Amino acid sequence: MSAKFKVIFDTDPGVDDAMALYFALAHPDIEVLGITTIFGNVTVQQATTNALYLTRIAGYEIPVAEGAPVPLAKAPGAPPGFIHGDDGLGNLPSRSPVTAQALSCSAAEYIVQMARAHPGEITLVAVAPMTNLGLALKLEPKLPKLLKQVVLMGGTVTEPGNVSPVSEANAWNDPDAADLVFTAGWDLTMVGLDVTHRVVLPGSFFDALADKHQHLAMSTLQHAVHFYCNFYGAIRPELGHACFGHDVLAFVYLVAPELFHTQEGRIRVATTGAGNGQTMMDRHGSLFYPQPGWEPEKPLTRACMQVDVKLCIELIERTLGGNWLKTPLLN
């Protein structure tokens, strides 16, 4: 454990996760401890398939723990398939034979026992649905002491949702995980639609990496984000044949704060109702409110509000353009 940052990543690959996992793969800085899954982009078993399936064609064994089917108490929902394929990566037509399994524990159970073994020492990264974190504090309520940091992609502030008018697809997956998750007493970063918006990532990009890579990873990576473009380029014909980066912003977060502003308040989630999902932010922090449920006790959230973008996609080209790629792991 000798990178300036042990992750643990909480996931639902998913386009822009792999996005994010292939930059923390890459990142010098960066140490992948292993991966927890989760439903939202696709399934959970799903989820699992693909972790394991894009750390081994990279070259990478990374433990993989599978996590909570369900939401915590929301009824669940279908995945997007339309966004991000039926199998999460643009619908492969092929797949490469990769036979790892992925560990006896839940990921909530990996999340607690790599936390009390390592107090003080590992980020965890979750760029999904909060179940898995929510189902960890309940094992240990003092995870919040023994994990270094959280950061999250999540929520939003002031930028319209992507669900619902106010809510973001991971809050509003799991409303009551989220709202536990916020209110736990972490050191905890929420990189939302804020900056997540700012930051689009056009089909050539990835295409440049492919062809100076010429890589099983970085090919798959290329499908997947062409039927992810396709996808924006329906709904947001301003965009050309690009797509938000989301997941990846937490990573540059982690190894880049200073490429963001942020600002702290107390956040809640909306559990109920037609804003279920809706991260609140009490922005202005000296406030008595009657409504119960902000009181000065609850814990802040550092929330990202804006974002160098030119620095962060560089950024983004730099890491995953560097030589990190191995041979794949297959059978």
The other form holds:
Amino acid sequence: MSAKFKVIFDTDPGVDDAMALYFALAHPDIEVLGITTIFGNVTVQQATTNALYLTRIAGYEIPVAEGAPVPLAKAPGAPPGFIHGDDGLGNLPSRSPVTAQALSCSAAEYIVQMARAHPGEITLVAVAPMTNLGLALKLEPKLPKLLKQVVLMGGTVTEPGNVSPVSEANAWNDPDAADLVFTAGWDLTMVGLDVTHRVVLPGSFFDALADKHQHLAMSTLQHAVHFYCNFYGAIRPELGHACFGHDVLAFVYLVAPELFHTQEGRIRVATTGAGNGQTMMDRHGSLFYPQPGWEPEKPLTRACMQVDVKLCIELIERTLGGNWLKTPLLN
Ligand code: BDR
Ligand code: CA
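Now that we've seen the form predicted on its own, could you pull up the form predicted together with beta-D-ribofuranose (BDR)?
So here's everything in the complex, that chain up top.
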């Protein structure tokens, strides 16, 4: 039997973040050691509240460390309540009482402490603005060698952006941090819009899971997903009442990389101007006219370019449909 992936999950829950979290808790090959939160889909305080809520109602006592409230350099913007709800979970009508608190250390400190305590063992799965990763790199420049690997949902190579013609939301929210992440030198896989825009999950997919489980965690996810589907239905009516699973694909890649076709190249992130947040990949391998910033020593990123959609959706369904939910930890 192969050892489980020991994961720190960096997240801004967020509806697709909630899907990803539940996939990770449900999958037998993943052990979520801790969660770090970040601004993005909601404020960082709301992200922490949601991470604590989602884990406890599913019956899991996982440590949560709160991260950065704002980007490294860019002026902060308002969270997109019209996509994820003002509370990040589709404006839940009520919540059960959960009194768990976040750790006293910051997200960046937690990542560094854990990486030093378990050198070469931890996978960081990051599905949000990359500010915590940037801060952790500043605290511990050897972090890329202390972690086993980083898998991130963010960026795009050939698919159009989702917050500007060229930029994906997580890279756009903190482009300075994203550029640090893509040039840091870890074993890095990017799961971007090139693949996440291929995987469409209908609202009915989550209705069936909620029916099957009859559990607070899954009915919470079901509610959140319907709100999220309303947003996607308005901007992409051809999808029907459905949504993109974005963040869950980072975990699908972790446990089933064979479902993806990848390409390696140097990636930089535009930090200013109209292309702000654009992830630019050198797909040639060697540039005919080498430019500053694209030196051959710059590290390579493995970018997911294609996905087996059918097998991916089957894996998500099988995993979330398993026997993983426990008695909620309330009060
Ligand atoms: C990414 O942006 C966020 O809104 C989602 O949670 C996902 O991480 C998709 O571009
Ligand atoms: Ca996210």
